[in-house]
Every structure is written in C-alpha cells, then in structure tokens.
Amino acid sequence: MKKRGIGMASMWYGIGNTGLPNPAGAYVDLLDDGTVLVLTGCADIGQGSTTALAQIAAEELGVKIGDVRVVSADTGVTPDAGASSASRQTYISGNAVRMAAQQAKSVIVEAAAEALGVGVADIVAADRMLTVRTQSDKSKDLVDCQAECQIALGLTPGTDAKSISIVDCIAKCRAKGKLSLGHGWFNPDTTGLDMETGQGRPYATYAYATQVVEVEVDTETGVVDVIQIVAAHDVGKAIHPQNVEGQIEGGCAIGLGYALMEEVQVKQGNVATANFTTYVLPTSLDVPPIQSIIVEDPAVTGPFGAKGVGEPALIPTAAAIANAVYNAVGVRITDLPITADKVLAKLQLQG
C-alpha cells in the first residue's frame, strides 16, 4: 500500500561568519564611454554572484548591466572579499560594491549638478542619463542660476537642459582632470558571542524559509518517493529573480539527497562509499516539481535590501521530508538518510 503525506519545515539562517571580522571590499572606476570597470575578490562559483554584483553596480549608477564588466577573484588586482560561504557575497560584497559605485558616482553628480545648476540632491542617474528629478518647485534665484550655467554651456537660456548623459557628464570631469573612480568597504555589525552566557549578535542579518513537501510511502518496501515540493523563501530582495530560483531549487534538490540517499559509510578507518556508484546523489528523475516561492522583506542594511539565499535553500528540506514520512505512516526516522530499509524496519515495530 502507497501513502501520502504533507510535512513543514522552517528555519533561519545568519548571513556570514559567525560574530567574527568580515569584511569585502571593491573598487568601481566609471570609463570614458560609460561603461563600468568593478574589481572584486568575490569568488563564483557557480552561485552567480558575478551576474548579481555587475546588477547592483549598474543600478547605483544608472547604466546598462551590459556597460558593466566586472573582475573577480585575482588576487593580483582584486581587494579581498573573503570567502564565498556562509550565504554571504551578495549581502556584503554586494554592499562593498555598492559603496565603491556611489563614490565613483558622486564626481559625476556633482558635474552634473553645476552643469544644470541644481544641487547635487536634485540629481538621478538613470539609463545613462544624469537627469533633474523635478523641476515643479524651482524658486526664481535657481532659475535664474539656470540660465547662467546655460549660457556657460553654450545654450540659449530656457531651452530645456534637464539632463545630460553620463558620457557627457564624464568628459566635463576628464577636462578638469577628475577621475570617476571610487572603492568601498563593508563589514557587517556584529559582536562576539559571551562565552558565559551566549548572549551577543552573531550576524547583522538573517534569513528566513519555510518548505512544505509531499511524500509517497511504499509501506511494503519502505521506498520514499517525494512528490513536491513548495519553497518560500525571505531573500531581502531578490537582485536576480531567475538566479534566486535556481538556488532555492538546487538547494531542493541537495536536502533531498541528504534527506534519502546520501551517507558516508566507514568500515575499518577506510570510506566505503567513496565513488558516486556507492555514495547517491540524486539525478533529475528523482526530484520533484519545486514550486519557488521568493518573499522580499528587504534588510536595512543590504544593498538594495538584498540578504542570501544560497545554503538557506538545502537547510529545511529533510525535516520536511522526515516530517511527511511521519505524516504518512506514523513511524519517526531520526537518522539520516531515510532509506526503505530503516522505514519498513521501523514498519515492522509498529505491526
């Protein structure tokens, strides 16, 4: 007989080391032509940090993602970024890189800001554009302060100079010899943990999930089967919805090898299962339809509100399974993984 059950599971998980220094730090140099230059120590592999940096750098300074090339992990002419663990690069590379954006983009704004004679609050850079964000509440001295810096550009007073592109822009800098050049650093806020009482912030941020899945229980094999598996997970903000996806689905998929096949058997001092023929993972017929769900709570101190999402993904995923097979049959598995044998022996206890 087949039986079907429905378990929960939900974590939280704290983005980077563990109330220890950790920092990252990048520069960002604006070019001639608009494009964007980020030097990185942040390593992919295979996260898709590369893609997200090159993102938040494009957004900060109102280009294409295109414009952007980004060089990363070289010891040689990358800062440091520490290690791409801990659920950690987007959240504070992504911040260093951020921060390096918005200095290199200052000495544009400003550029802009006496080129249109507004402040340099007035100022938003978008689509390659430095652009004045309203012009509905000028006084009259700002007007008039307009229409000089008009004619220092060469234009007839009250045409429309709302904006001016950034290439524009960066060449007014070059010809007073100013670079568009910033670098940044962060370090999230956090103490050490008491060694007496375990009190302090261990983490300037966390993540949040909750997975729910549905398993199939052969009850005269003991075989789990998963049948889905739907996953809601807090990632501050999504920077790439896409990229987040197939996190939380590789993560899926990882939780479920963990939670059914994978073990490392030692017999006499030596790995018995040191090969993929003997040690399992599982293959893309065995997981399921995994429905993503991306919740955006975005954090204060992200850049652009972005958390992580990489191991968040795999952590709830056996204890739901583990809960469904319990929902299922009755019987709790305590042990990783979840094999027929342990199911149809716990079977048997039960008569």
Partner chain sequence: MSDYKVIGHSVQKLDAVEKVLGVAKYAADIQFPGMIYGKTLRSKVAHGVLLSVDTGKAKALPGVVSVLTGDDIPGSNSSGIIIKDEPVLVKNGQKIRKIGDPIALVAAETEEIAEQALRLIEVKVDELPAVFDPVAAMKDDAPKIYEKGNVLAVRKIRRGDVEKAFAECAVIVEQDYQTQMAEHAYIEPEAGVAKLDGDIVTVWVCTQNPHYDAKEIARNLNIGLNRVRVIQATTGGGFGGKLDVSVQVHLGLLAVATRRPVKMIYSRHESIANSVKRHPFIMKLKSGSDANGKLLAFEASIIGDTGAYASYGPGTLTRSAVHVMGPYEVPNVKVDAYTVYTNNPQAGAMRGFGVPQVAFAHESQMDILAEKLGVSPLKIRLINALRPGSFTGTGTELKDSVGIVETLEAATAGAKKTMELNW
Second form
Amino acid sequence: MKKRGIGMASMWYGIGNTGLPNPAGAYVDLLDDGTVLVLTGCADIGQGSTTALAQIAAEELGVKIGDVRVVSADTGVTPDAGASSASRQTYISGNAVRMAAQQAKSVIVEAAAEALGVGVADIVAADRMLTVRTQSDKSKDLVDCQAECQIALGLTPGTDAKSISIVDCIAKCRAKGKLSLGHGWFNPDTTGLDMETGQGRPYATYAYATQVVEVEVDTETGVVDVIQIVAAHDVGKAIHPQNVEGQIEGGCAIGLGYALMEEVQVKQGNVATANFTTYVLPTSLDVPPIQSIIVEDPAVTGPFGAKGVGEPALIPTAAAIANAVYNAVGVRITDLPITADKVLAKLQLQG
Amino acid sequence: MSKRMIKFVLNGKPIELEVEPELLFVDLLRERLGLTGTKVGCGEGDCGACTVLVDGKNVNSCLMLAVKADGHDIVTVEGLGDYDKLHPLQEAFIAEGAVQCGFCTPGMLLSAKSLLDVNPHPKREEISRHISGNLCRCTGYTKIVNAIEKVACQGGGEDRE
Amino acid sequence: MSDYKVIGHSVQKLDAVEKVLGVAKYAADIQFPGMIYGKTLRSKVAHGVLLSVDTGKAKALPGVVSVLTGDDIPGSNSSGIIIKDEPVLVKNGQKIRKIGDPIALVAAETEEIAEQALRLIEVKVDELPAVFDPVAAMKDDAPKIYEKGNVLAVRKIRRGDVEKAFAECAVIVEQDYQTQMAEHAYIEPEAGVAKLDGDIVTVWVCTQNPHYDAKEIARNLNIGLNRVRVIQATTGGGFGGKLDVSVQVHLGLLAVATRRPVKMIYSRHESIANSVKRHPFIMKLKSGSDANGKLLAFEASIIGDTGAYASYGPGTLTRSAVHVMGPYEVPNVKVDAYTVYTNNPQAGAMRGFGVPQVAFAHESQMDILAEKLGVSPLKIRLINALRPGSFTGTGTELKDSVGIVETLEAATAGAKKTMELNW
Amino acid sequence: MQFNYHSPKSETELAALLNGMEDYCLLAGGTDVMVKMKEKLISPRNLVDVSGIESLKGIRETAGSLWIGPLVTHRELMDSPVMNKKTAALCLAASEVGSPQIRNAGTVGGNIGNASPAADTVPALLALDAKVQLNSANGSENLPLDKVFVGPGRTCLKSGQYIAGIHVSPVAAGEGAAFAKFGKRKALACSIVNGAAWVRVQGGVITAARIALGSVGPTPVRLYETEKWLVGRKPEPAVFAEAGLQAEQSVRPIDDVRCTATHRGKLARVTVQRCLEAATKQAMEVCVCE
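Show the form predicted together with its partner chain, please, because up to now only the form predicted on its own has appeared in this conversation.
Every chain and every other molecule in the complex is listed next, the one we just looked at coming first.
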C-alpha cells in the first residue's frame, strides 16, 4: 500500500564565517566610454556570483548590465574576496563591489554636481545618466523619461540642465586629469565567540527558510517517493530572482539525495563508494516539482538588502522529508539516509 | 595495436583520420580535435557529461572507442550553434536559467536534441526520462526541463531551421 | 524597491553563452604545447609511519619527467585552511593518517606513463593501529592519531540555566540522531594546469578560493606570494568541496621542478576517494517547552567525525553548535560540539556546513514536540520562531531581516495550493 | 588499455577468428566491457568488436517464437512494436536498463554475456523461457538461458563460442508476464532486486508459471520450486503472498553498498508477489477479451 504524508522543516543560517573576520575586496573602474570593469576575487562556481556582482555595480553606477564586465578570481589582478562559501559572496563581496562602485561614482557625481549647479547629494545615477534628484519618485521618472525622449529624438541627452550623461561626465573628469576608480572592502560586523560560553555575535545577518514536502511511502517495500517540495526562502532581497530559484531548486535536489540515497560508505578507512554507480545522486526522475517562493525581508547591512541563499536551499529538505515520512506511516527515522530498509524494518516492528 | 583509418561525419563535416584502437572517442574529440565542449565527469557512463549524438542517438563517448565512430554521423555541442546563431535549445537554456556550473550543459543539450529530433512535443515526464542519464548537481533539473519544454512548445524539433 | 533598474531583474547570466556553446574553458580543457601530466601516489594504509619511498624504477621509466617526494618540497610541507595539519607529501619518518595520503608525485609525457610510473614506486610503511569510529577515538586508550589527542576542538554554548529550566518544562523531548558522510559530487572532477611564466608560477584550477590556494602554493614552494598567480578556471561546481587544496600545490611543485606546463585531472574515483566529505554527526538533543509549546530549554551534544585532517572541521562544528537549536528563541541553552580526528577520509566544508545535520535533528525534535503537545508542526514553529528583538543562543540580539515567520506562512500558503494540508 | 582490435564483418569471419584465439573479449555496445577495462578488472589481449556483423542484429518473428539478435540494443528492444505486443515485460525490463545513453549502446547479447547478477533484461528473458544459441567454428548449440550463467560475470561459453541469437516465447492469450525492479533511484540504477514472472491461467487456475529474480545471488535465478507449487492453484492474493514468502526463503542474497541482504530478501518477496499479480491479471484480461 502507498501512503502519503506531508512534512515541514525550517532553518536559519548565519551569513559568512562564524565569528571570524572574513573580508572581501573589490575594484571598480569606470572607463572612458562609460563601460565598467569590476575586479573581484570572488570565484563563481556556477551559482552566478559574477552576474549578481555585475548587477550590483550596474545598479549603483546607473549603467546597463551590458556595460559591466567582471574579472574575477585571478590573484594576479583581483583583490582577495575570500572563499565562495558560507553563502557569503552576495552579501560580503556584494557590499565590497557596491562600495567600490560608490567610490568610482563619487568622482563623476562631483563633476555632474558642478556642471548642474547642485550638491552631490542631489545627483542620482540611472540609465547611463546623472540626474538632479527631484522631490518624488514620480518626478524622477519624469526626468528619466525626458532623457530617454531626447535619445529617441536624436538629441544629446544631458543638454537639459537637469541631467548629464555619464560618458560626458567622465570626459569632464578626464579633462581635469581625474580617473573614476574605486575600491571597496567589506567585513561583516561580528565578534568572536567566548570559549567557555559561546556568547558573542557570530554573524551580521541570517537567512531563514521553511520547506514543506509531500512524500509517498510504499508500506510493503519502505521505498520513499518525494512527490513535491515547496520551499520559501528569506533572501533579504533577490538580486537575480531566477538564480535564487536555481539555487533553491538545486539545493532541494541535493537535500533530497542527502535524505534518501546518498552515503559515502567507508570500510576500514577505505571509501567503498568511490564512483557514481555506488555513490548515487538524484537524477531528473528523482527530483519532484519544486515550488520556489522568494521572501524578501531586506537586511539593513546587505547590498540592496540582500543576504544569501546558496546553502540555506538544501538545509531543511532532509528534515522535511523525515517529518513527511513520519506523517505518512508513523515511522520516525533518526539516522540519515532514510533508506527503504530502515523504513520497512521500523514499519514491521510496528506490526 | 596497429592504427586504423576511420571515416565519419563530425558536426556535418566529413573527417578521416588514423587512430589507435585503444583511443576513446571522447579523447579523440577533446585532445586530438580540440573539441573540449564534450566533458568527462566520471569516465564510466554514469553521468552523461560526455554525451554526443551518434546517428542522432545520445551515447556516452567515454565508453566508446574512437574506431567505433567509423561510418557514423556524429554531433557534439560544437555542432549545435555558434556565437552568431545559437541553437533554440541553447537559447532556451540561457533564457530559462538552466545553466549553472555548465559542466553538464553540453551533454544535457545533446540529450535534449536527440529527444526533440524524434519527438518534437514531448510531455514533461518524457523530457525528464530522456535526460535521466545526464546528472546535474547544480540545478535540480527544474529549469533544464523548463528550457527543453519551452523549445518543445515553440515547435520542437520540426521547424527549427 | 520597484525602481531598481537592474537589481531584482533576472538578467542573462554573464557566463551562459560560453557554457551552452561548450567554449567555456574548464581546467581540463586547457592545453599548452609541451604539456606533461601529473599523477599522485597515495597511501594504501590508513595509519602508519612512512619508512621509505623508492622512486628509482619510476624515474627510469621512459617518458617520466620528474618524480617528487616529501624531501623535494622547498617550503613548508603542510597545508590546511584552519590548521596546517595536512602533509603536501608525507615524508620519510612522518605519519600517514588516512588511506589516500599523498606520498609521491609523478610527471610524465602522458597520463598512461605517469600511471605506470606510480606502480613502480616502492613504499614501505610501518603500520599503526587505526581508529575509524569517532566515539572510540575520543577514549583515552584509542590509538593516538595526533600527539595531542584525537579531540581537535570543543565548542561550548552556555546561556541561562538549562537544568533549572528543564525542571520547569511541561514537555521534554530527548532523542539521538545520526547523519551519514556525504560527497559533494560536483560533476567536474578536480583539475588544474600550472605553467611557469618567467619566475611566476601560474595555476589555472577549479576552485572556490583562489587567494587561499595562492597562499598555500607560496608557503609550500617557499616563494613570494606575488610570484604565484592562481586563476580560477571555469569551475564545474564546488559545493564546498573545492575550498581545500587538491591539485594546486602539487601542480606548482611539478611545474617548478620540470619547468614545463603540467596538468593534473582526478578521475572520479580519485575525486571521491580523496576529497573532503560532509561530516557524519552523532547528536543527542533534548528540548523542553511549557504546556503552551514555548521552548524553555535546549541541550545538545554533537560529535563530528572530521577524519584524518582538520580541513574546515572546527568551523563546521562551531557553526553546528550555534545553529543546533534551530531558528527558535530559547532562553536556556547548553551545547557541546566536538570535532574528532579519526583515520577516515577528512571531512570539511559542504554546502550547509554542519547545519543540514543539525537541522535534521532540531526539526525532528520540533515535530515530536508538536505531536506531544497536540499542536500542528506549523504552530509549534510559529510559537517559537525568532523575531526582531529575539536573542539567539549566542546571546545575539536580532534586529532586522528576521524572515522566518514570513517563510513559515509563505511555505504553508504555497503548500496549500497543491497539497491537502490541514494545518 | 592495450589490445589487438578485431572487427569481423560476418559470423563466419567471427567464428574463424575466435577459433583458437586466446585471451579475448567480445565487444558489442561496450557499456560494460569498457567500464571493466577502464577499472582494469579485465585486460584482454584481443578485443573482438562484433558490432559490424549484420546477421546478429534485428528482431524476427518466426513460428511460435521471437528471435532477438544479440546486437539488438535495449533501446531497440523497448521501442520494438512486435516485442511490445508479444513480450511487453521484456520491453519494460529493457527500458529500465541504465540510462538512455546506456540503452542506445548496450545490447541484449551484451547484457547476457556480461553475466551480471543484476542485469535487468535477464529475469524477463528467463521468465519468457529464453533459449540462447551459441555458435562457434565447431558448431551450434541451444541452451536455456539459466544454464548460461555460472557465477558473477561468468558464463558457460566455451572458448570460440559467441551468442548468435536469443529465442523467447511470445506471451499468448491466457498468459501474462510482468517485470519489476527496485533500485536506489529511478534512473541510472543498478538493481537492488529485479524480477519477472510469466503465468498461464486456464479455467481459473494457474497451469504453468516461470519466475526469475536478479541480484539475489551470484547469478540470476529461476524459482523452479515455487513455479511447480503454483501449478493448479488459483491466482489469488494469498497464493501470490505465499509464493513471495517462498521466494524470500529460497534466495541467498548478500549485503553490499546498495542494500542489506535482509532487505533484499523482503524485496524479493514483494517482487515475486507483484509480478505474479500483474502477470495473472494480464493473463485473465486476455481470457476475458476472448
């Protein structure tokens, strides 16, 4: 007989290394033609940090994503960004890149303020333009519209007294011998943990998540089949929603493998499962539909409110599956993985 | 141990060369022909990163001797598209966020192509089944299946050219 | 928030085109003229003292360019992210602590010749009794893997008065949990290429931390950090498994010794057998609440088997200790987390870093507690969830961005769309 | 890997080549042989690639029997209209082999020749009463499939012999066959236990049965005792359950990295029970139709 059950599990995860300094640095070079070079030590291992850091630079500088090129993870040219681990790069390198971008921007903002006869605090950067800030967002949009209309009409944008193009601004800077370069580094605000009590401030911010999983358990064989997963993750702010979903979906898959099938078996120190025939990962047929829900509770210290999602994605999955199995058949497995033989043995003990 | 002359069609172009009998097809591609888009993940047919198409069918090139290419039509990821004209599957993989580390991507694309070429409008379950020999550790497969499904909905393998 | 122009938009991933075209260069794809291939000779015993390594026959094999042993390391012969306890190559007279410890390196004109040469190296080892169980390893009479003992680190969390609080609890749940050793299983096995560029050692490698790699190469090769350049090749997944050094230092040694470009690629077998693993945990949890389900006290002990070397072990167990009570406010907390050496494969960082293990335990606890109290899994979590103003087990006050309640609500609402959920 | 590579183009050429040849291994799809060579489990001096021999390919329907060429791939088998009509259980078994890539390359003859106790097509072939034709320069013989396996990875094939064809009985009206498999996951899975059953039901009782299990011993096995016991009994749940119990008691599986022996026994029981249930259902459905 097959029985269904639903299980829930939550998690929290401190972003960055635990109670240890873990800074990251970045350089931003705003080039003559308005394109941008970001230098970061951050290693993109497929999770998409390069794209997220480019977005952060583009947003801060008011340029298009296509204007930004990221050179990453080359110790000959990029500053140390620490490890791509602890779900820290969006938060820590993200802040470093943003700070570097702000520093580079300050040079052109100063030139723009002078040209437009306003204070630097009144300048906003967007759509490759530096524009005088107006009272409300609505009127700011109007100014943006104005610049776009000028472009559409073939006029040089920025001739309006209220805005100036970034390229023109850079030219003004160069004419004065100024380079628009910035560097930034960020270290999360933490303290070490007391050796005896463990008290302290190990992380500057935490990610949170809850997953709900439905399973089907075959009561004659103990086989657990995961039917669907719902995963809600508080990422602070999703810099790139599709990549956040990708992290969640991939995390759930690893979590499912951890829950049900993956186990390095070691016999007298020798790995007995050293190939993909014996160490089995979930295939496309093993991963069920996953509903990713992005929750955004912005972190004050995060770049645009962002925290991290890489590791949180897999943390609750195994626990939720274990709870779902209990819900389905009343068997609580307390040692991972939840293999069919364990489930069946406990079911048969129950009688 | 004597060398053999083999002839085959690779990405639409005829090829003729001499190979040692023990040479694996994946090594011929990667090392002799410089086509490094085909990856080696396990070397034992368990991951599908080395997938190529032989006469339209997806096979593991890590388990194939180069001599066995003789007389066949072979497609690797380099034969799918280029910078100027991406294959619809390549476009869909990008648009749907199906690429993370990218190591499984070439093999995954070729498995997808081998499905759509014979079954232009597969159901989601059929897609999952057909890529079940291609392991992906990053994506959880969801967006990969989405991308293949997108191409299937847009006309699949029928009117791509 | 809505007026962000780029943030919050799913722009095209910057590396996607190269990856779908198959032109992105992973380390194994990099070729140089005159390139040679490196292989590693590894220990077949789990615990012992290396008596001798005879490389004569291997060196004499045609096609072999270089054979290196522990005596050929110019700088420090140790590495490790937290503790430098891992040998680059075990030297004569030094200890072997696990199967797979590197003993010698071979560089040859082809991979096949390099493999053949490995089989010609003769190694003598004085085998020692080994210990594979962390609980056994903690005992006084266990074989000592390190002089200072097998318990590498203990992390304690103490907050409030646990004993007193448990006495006041209406419901107490006590349960043991265990989790298995797991493998990252990135689809790209470890690979790298090293090449001398004048007096600069350049290494292209799949890695999660090129700057750490560079520091290790500089220390072990005894050259200035400014003479090492580590370039991350396109990397086929990591999940924590490419934080430790694999081929990096070995490649540097071989490149300097041979002055030729050298490549190393691990087979899947070599990768799984020798890379770090997710720590297996043995946990004991005790949670107590009042009659309404409000957690009053929490106690846990965690033993993590870190294997033969520290890697990220102490960091993992510290993180586990901090997170083991879950995303809940508990005023009284007592946690002891032990990082223990054994002669098993070394465990290190793996996606989640000690938290998936403890989450399995603390979330099972919450469901058991909910059942005892007759409340739903959702309710028990909502009662206890951290909120702005809550204090964590480490006494940290949470001020902003505490979205656990929102995720509980969103996940439940999402589940209700497709599941028959009656909470 | 070092070997002499041979690629005969006909059976005559193959038989002549193998005659007197020492230390050789036949290569078909290569999905098992290549792995064994890479892992250095075998290192034959001669590798004889039979994949170019046309007469070893194809599926043919002859009077009362189906002939499967040993070079038929699992993909061809699972897609074959005639096989799906006559031996759907075998097609299902073929569809459970490895992955799409493995099924495109791997062959039925290879699956037999490799003699893995976990081979997925083998229990189905056994349940369909498969006979294997073994040819050599010295002649030809037909053997029931279960006589071919002598141990894990070992067949009874004598030096010079090759598999020239496989005959199976089609499932006729009043008969049914079923296959089931348990693995650690839903694809790319090496069977923890697999099995198949064939039954003939006449007048509301089982009049003949064949049951086969894989991964429960050094070779795939037929459960002759249980097959005999079933004859004359009604196809009903209690009977299937008892047959399952007999299966659990008769098999001698091992513990390995995939599963414990105890659980394998329990799965053997469920496999037999479920296969019998499905096979008799099929047999009786056909009865009803006619």
